[in-house]
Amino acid sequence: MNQTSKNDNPNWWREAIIYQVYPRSFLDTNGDGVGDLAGITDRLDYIAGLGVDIVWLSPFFKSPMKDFGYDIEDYCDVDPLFGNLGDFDRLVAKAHSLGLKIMIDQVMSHTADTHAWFNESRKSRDNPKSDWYVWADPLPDGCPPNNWLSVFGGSAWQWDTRRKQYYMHNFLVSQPQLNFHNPEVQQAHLDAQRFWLERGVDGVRMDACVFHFHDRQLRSNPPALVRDTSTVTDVNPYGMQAHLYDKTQPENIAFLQRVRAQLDEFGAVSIGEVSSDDALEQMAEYTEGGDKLHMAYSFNLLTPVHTAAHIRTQVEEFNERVKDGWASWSVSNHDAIRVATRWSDGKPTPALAKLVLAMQLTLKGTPCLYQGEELGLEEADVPFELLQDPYGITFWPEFKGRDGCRTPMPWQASAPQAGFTSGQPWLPVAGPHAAVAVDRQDSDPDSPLNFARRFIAWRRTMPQLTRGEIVFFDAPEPVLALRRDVDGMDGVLAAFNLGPEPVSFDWAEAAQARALDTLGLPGSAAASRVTLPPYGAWLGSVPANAE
């Protein structure tokens, strides 16, 4: 078994690690260009190898496909793309046999328009189900009721003919927003919910869960004092804008509180994806109680902002809005340019992929890895006539969307399409990418792939990393220095420099540690004095009592 189990230790989540999976780009069995569940059930060896205990599944339910998964037709059955209640039946029976825990995506602030339920809502204002969605009245001169925006673009209001009303869409104009004032559609969702928990799934990755809700009054939001750039690109006008009252409403609180009982009665554990103008004060809020979301992760660390400064700020401001939450601390993800390229000014390295998982592996908190980080994956450069993503042709050229890091996993060196599919990828293999596949890392000791093995194997050895105290110490940037403590345990120092200088610094907590085994890690201390190599890291260890 990869970990604890539930029954033993019932926050066995804080000490895990989650894997992020997204189905479409793992592996294809079938040819048809697309990865599917048989590829992902196949591949499970793979994933329990690495050490992590959650395998958590971008969408795979029924849909249209103009959000790539994020627009739901039903949330109760798996779109024939990726296989059927059958393959996912298979997934969870191997994924458990082998100690992993399965965690689904619950993307329940808006469907996709082709839903049975928007179908019924848009015919008439007085069907029973005209209530489910965000319908409002034009204003006087036919404009939209507000000024709420897209984050993919244009007006959160679109105009429809049969019902001579505007309906409200955070996202695509083809992904209604629920009206989550409606207690049916709350109930409708935790019964989607159940339907899956009682198939086995371990828990629920819950999509934008900030969107829930919107403001009964349809008031407009202001305009925001600083300019939000950690969820949105700087050429969106989303940013511009205060949200106040498209987002973030406090009935948000009670629902959360329905879905974990359910999930509490299935011992499943939740984790929310939080994108608001002040993500850190979400954060607490929606994990702190116990009666709420165990964890969340915002967007604060998939910026290109990696100053020490800054993750250091992410890290503390966290801790002390929140006694007993708990945040999950993410990287890189199917939403962000991969972390390889946008922390290195597009200069990726082994050193760097490195440096970074041991550096997320070593804050407090769950650290959720994306598939691919394991290799050290940079961007893939995505021209735009094979662009997928409608948010990148909406924006481009000076924002070129998400398919850049939702290319294909590269399994095999030499085989075509680097063993991903045996058609035509849904997006191409980045050239980059085969070079650094699976098979030809699996034989390289010093590989990216080898030294996630290991640290991840390592860091289970060691309490203070998966549930110790943390405090951060004073160093030149860009060196993140800090450490971690349990009770009547040995502290644990680590300096990460998250650039391509050679960094020399005294630390005097250092002068009363003994290095720990970084596993390759380049980096030394001599007394008080840490050296650390471009992209190096130096761990130690302190007596308990140690100031």
The other form holds:
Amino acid sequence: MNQTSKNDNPNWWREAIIYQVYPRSFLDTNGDGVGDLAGITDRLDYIAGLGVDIVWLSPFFKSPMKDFGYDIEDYCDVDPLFGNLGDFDRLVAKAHSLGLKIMIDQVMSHTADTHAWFNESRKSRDNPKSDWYVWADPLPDGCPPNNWLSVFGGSAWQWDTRRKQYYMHNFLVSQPQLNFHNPEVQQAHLDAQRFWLERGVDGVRMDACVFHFHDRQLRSNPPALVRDTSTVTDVNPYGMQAHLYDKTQPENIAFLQRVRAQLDEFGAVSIGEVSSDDALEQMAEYTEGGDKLHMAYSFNLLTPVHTAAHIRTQVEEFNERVKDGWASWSVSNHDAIRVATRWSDGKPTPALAKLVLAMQLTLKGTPCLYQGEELGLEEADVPFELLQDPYGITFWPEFKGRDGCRTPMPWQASAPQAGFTSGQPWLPVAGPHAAVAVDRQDSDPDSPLNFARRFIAWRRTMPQLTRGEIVFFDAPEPVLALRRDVDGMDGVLAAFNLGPEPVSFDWAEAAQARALDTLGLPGSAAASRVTLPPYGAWLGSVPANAE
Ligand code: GLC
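Can I have the other form now, the form predicted together with alpha-D-glucopyranose (GLC), not the form predicted alone?
The next block holds the full complex; its first chain is the one shown before.
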């Protein structure tokens, strides 16, 4: 077993590593081209072998799949595409036997428009669930009540002929927004969450949790002073508004406290997805005090910007603003272009893959790895005819959506569909992915996969990296230089070259360092001179009292 039991150490989750599985694309065991729970169970040994602690499963609940499971029709059942509740129980049992914890994805903000709650709500203005969603009359000229926009394009309001009213949707038209001001809605979600906690889940990811509440007065948002390009790309007008009224409402704090109280009954943990105009502030607000979320991540490291200064600012500013809250750092997930492509100007290399893993695992905060990052997978090029993501279809060709990071995991280089399915995969296996499949990398000691296993195992022996303080040093771009310290132990120095050119620079701290050279990272230090090849990194140990 890799893990410390959650009961022995109440802060185990701060020292843990999260691994995100996107079930549709992990492993298909029944040949329908879509991954399933049995496939995940089958590969839990692989996940445990990486040395990670928590497995976050993207949604597998009953869904019409318009947003591929982020549109839920029944919060307490498994979609037949993925299996059934028995399959889920088997998955949890095996995970626990391997020392892994299971975190489910809770999409509370909205449901699918096929959910029974919405079917009832839209029937009339006076049925028992009439106030469960955000309904509003048109303005006198027939227009929607305000200027709120959907993240996925267009107005956030959709006309419904049954009630002769608009309903709100922050995402797809088919994802109506729930009205969290209604206490029954909150209770329904807490009940559904309890259902899974009682089934043995160890944690929850709170999807889109800044969207839970809307302004009751439905005030229009003002224009943004600075256009937001972290949550959405610059071809999306959503970034042109200051989102004062359609999300991040103060009432959410009390709801998150109710969630936390329930999670605490079970010793379960939470991570929030935060996309807001000031995401660091929101992460701090939602995680401090020990009575709301355990940790949160933003989109700030999921953008193409990858200067050392940007990464340093994110971590430093979060730490400055938060007292006892906790960050999780994600550099790839099912919503963003794969980091190997995004941070290499489209020229990914195995060295970059290792560099990113090492850097992510060295920052202060709980790292969250996305399936395939351990292989250094590049973004898949999915042609328009095969696109599935409605977000990409709407914004094509300037923004291609999220299919390129959601293509199937390559397991076997020479097998059809790289061993993902015996059928036709729902998204194509990317051509370049077969050559870097798990079986190929398994047998190559220098592969990103074996590097990831080594680094994660080593990190586990280094309290400096799991719970130490972090300080950054000025170094020439694109070098990120930092130190992690735990009282009474040697400090760990790390320098990461985030660029494709070699760099050499003077770092006074390095003069007293002993190289931590067991990991195979290409970089060196001679006295204070640190030399890093393209995408190289160097780690060293310095005595506790060294300045
Ligand atoms: C979150 C999910 C994303 C989904 C959206 C709407 O941002 O990560 O995949 O489309 O919420 O539920």
